[in-house]
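Just one chain follows, in the form predicted alone, and it is written as structure tokens.
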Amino acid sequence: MTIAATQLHPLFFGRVTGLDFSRAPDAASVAKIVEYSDRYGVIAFPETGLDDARHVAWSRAFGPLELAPHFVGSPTTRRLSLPELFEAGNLDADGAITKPDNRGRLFARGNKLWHTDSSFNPQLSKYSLLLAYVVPPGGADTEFADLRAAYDALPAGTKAEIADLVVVHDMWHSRQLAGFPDVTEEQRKEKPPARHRLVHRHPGSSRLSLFMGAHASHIEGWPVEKGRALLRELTEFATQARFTYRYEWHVGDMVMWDNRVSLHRATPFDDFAYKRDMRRTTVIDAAAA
């Protein structure tokens, strides 16, 4: 079968066909894959049929991966065994409903605000590849966002005030914002902030892209609530229905999204009475190093 993609939104977001997944990626589908990254920013691949183990190995063929971070005051039990493998559902160790007291569910809280994942590491995540293994009914889609688009929609006064404009990305600053209680200083220690550019040329296509999200805590040498403001603005500019997609999950799916040129969220689904398990890998922009 051939590979193909089809354009699901005006300005981005591709859903792609034709791979065969039950096989190792070989060198050419995944030089596709990239292609239509490049090209749409996000892309979706229907029912791939993919497990733990395969999903690993093709999200490792586009890079080395991130592990799953373990922080002071977070769970000391994982239910998935594969420590490339990100939980982005309500289940806790046992494959059970989460309490509302859980550590974990307190801290997922930040992915329904708009963000890119793990822009609070100094070293630059490129794709993340999210799996859908139990999808509730009704609701817990995922909407993205194309700051590809948003950039050059700007106006030219505003692509000049930001065009040199460094951001400082702090992940709790965005727990904080989505109501994680109780930050110490010892986790501020083990996880300091990261300085990103908030304009950027995406090496993939030479388009220039913002970069923020929920992460971004301010900008460096401005007034922080002055900062905050600016980026407030932007996000809300970036995220107006015309740069956005809502993704609607069927078990099996997978997405894959460019962190460098695209924000995203989580939305709302009764987390109490149904279960949602969600398997992510994330692939390190290992060329930025």
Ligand code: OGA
Given for the second form:
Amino acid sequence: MTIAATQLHPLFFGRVTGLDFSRAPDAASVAKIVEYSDRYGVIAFPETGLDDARHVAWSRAFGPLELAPHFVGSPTTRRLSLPELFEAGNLDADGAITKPDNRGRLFARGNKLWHTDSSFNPQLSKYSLLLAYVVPPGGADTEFADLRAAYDALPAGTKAEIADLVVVHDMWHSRQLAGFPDVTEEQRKEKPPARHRLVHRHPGSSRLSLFMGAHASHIEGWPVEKGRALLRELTEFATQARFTYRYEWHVGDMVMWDNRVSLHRATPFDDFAYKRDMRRTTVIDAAAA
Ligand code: OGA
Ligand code: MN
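What would the structure be for the form predicted in complex with the named molecule, given that what you showed me was the form predicted alone?
Next comes the full complex, and the chain you just saw is listed first.
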């Protein structure tokens, strides 16, 4: 089968078909996927037939993988056997729907805010690959926003104002926005903030892009509230309908997004009534280290 892509949104988001995920990743397929990812920013692979081991193997073809975190206060028992798999659904260690006070459920609330994965780490994550195992009624779609197109559309004055700004990204900032309780000093020390440029050139496309989202706490060297207002304004701008695409999941679909040029968020569903089983790998941007 030939590998081919169809663009699903006027500005970004491709649907890629023709890959044989039952095989080990090969250099030609991996190069083609990177080419499509660089062009579209977010790409969906319908009905991959992947399982945990091959999900991890294909992800690793793009670079070293992050290990799912074990911060102070994060869930101590895990449902997923491979350490590279992040829990993105609503299931506990026994595969049951999480209880209201489950730490994982509280953490997952942050996924409903527009964000880019792991931007609170000093070393960025370039790709996330999210695979659907159980899709609840109503779909629980994921929304994506194109940060390169949003940057392009900014007024010239804004581009000049933000060109050299540095943003402080803090995991606890987004957790607090999502209603996460009692962040302790110990937790803050365990996961300190990281700094990243607000505008950067995406290496794979040479296009400029914004880089912010829910972990973006404030602007370095600016009064905190002034920085937050600017970040809020930019996020509102970048997530207007004209820059966003809403993906409807089917079991077996995998979506791969480039965290350096896109934002994403989970949409609400009846998560006390229905199971949603989604598993994610995250590829570290080793070249940027
Ligand atoms: C993620 C994430 C959104 C969703 O896995 O990083 O934000 O819809 N997921 O599950
Ligand atoms: Mn995410």
